[in-house]
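Below, in structure tokens: the form predicted on its own, a single chain.
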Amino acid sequence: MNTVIDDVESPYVRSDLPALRVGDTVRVHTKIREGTRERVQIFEGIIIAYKKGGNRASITVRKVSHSVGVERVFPLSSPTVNKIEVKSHGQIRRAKLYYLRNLSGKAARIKERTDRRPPSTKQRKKAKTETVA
């Protein structure tokens, strides 16, 4: 039955998004309709949650205003999301950051995701043997 409903709704799921992950720092431009006339918003915050599905996608997106904290959903398949800018890459160990609710200031900050992985030992071991030979 899945793959039904992955053939129906293939030709609407957008290609032009950044690869998003839970943690990331966003800009969100959002399409808003005042009366007749259209401008885009920008959200900024983190990503706090992020649900999969295909067409269905979407990402909870968490900032904190006024010290007021806001959360807003996007689904990612909608028109009116004009696009989404990766600011940061946070380096997190949970699939959801619905902690960040509770904490406030400096408790609610994400450390940034560096790509680099230290060397393994196998690795440092041929890097001693390949600089004495």
Contents of the next structure:
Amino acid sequence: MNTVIDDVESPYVRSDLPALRVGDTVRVHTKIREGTRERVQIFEGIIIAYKKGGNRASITVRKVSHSVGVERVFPLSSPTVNKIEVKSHGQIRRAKLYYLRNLSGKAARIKERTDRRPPSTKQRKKAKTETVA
Amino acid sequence: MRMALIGKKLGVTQIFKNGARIPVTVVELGPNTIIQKKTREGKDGYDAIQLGFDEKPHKKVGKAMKGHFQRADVKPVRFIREVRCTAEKVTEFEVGQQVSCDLFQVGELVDVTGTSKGKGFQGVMRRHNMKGAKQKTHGTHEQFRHVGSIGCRTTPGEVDKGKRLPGQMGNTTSTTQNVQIVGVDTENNRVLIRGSVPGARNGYVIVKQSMKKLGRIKTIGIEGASS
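Now that the form predicted on its own has been shown, please provide the structure of the form predicted in complex with the partner chain.
Following is the full complex, with the preceding chain placed first.
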């Protein structure tokens, strides 16, 4: 799109994160500053939205904590995001899983995806570069 | 003495610095050509330098302006603005000299002037944030987004000057004051300015050292953060 904007954003885009998809259950490790100390906090939940766009890409992760729904938006290029682990993939039919907000208990579960579905182009590219290396 | 440069708004994005996410506007700033110097002693009667930005082909220049550019022996430009300076400052520059964005430093506060996006003829609710009708039932009709009363009766018998009414909104010269420069890229003639600046993409903007906070350098991001 706008090459100048891409140019400004590109130094901040990270390549060390795994391929993420909506419906995945992830553990996000974030750096938290407490006074002068720094520690790592882990947030585990389902990705209900993935917003693309250079260094502005973000994921919204939802979990239910003590029967209260909690959602956090993580900017993927942020240096405060240490790492992201993908625990499992979900079988989903929508790009945004906002409907989960209205569901609770058993209804709010997502079926796990077995690898019947072909991997995305991004994942295929990644696998290719890995085998070459 | 406040120095200024002419540039072009390129777009808006964000960067990460010192542990903070910072919204930035990317501005192509300079290089500006000095086309003319004016002095108090000369026939202009005041001290200023004339800056030009954005070159244009010779064939697009009218005769009057052609003479102006030829006298300075510079390439024709699309956008010209004048900056008032002190007499000493004027002597620092030469006609035909290129001024680049390294004039500004990271952390400095600036005022950015541009032409705001035109919104057309707008009503009072959008233009002046008026509230419209108090009540939408009980017989109210055709009054939902109106101004309401615009004055009294025989005394004073006229509408106050400056009464906020519908009209053209936007497309006016507008200045955002005290915005911070968070990045200077002299190689690509780009600066990053924190937050928003007036106008649409590819609109001309004038970046001037801050009127209210001249010379003040602010830290960027969270103090004491690691990255």
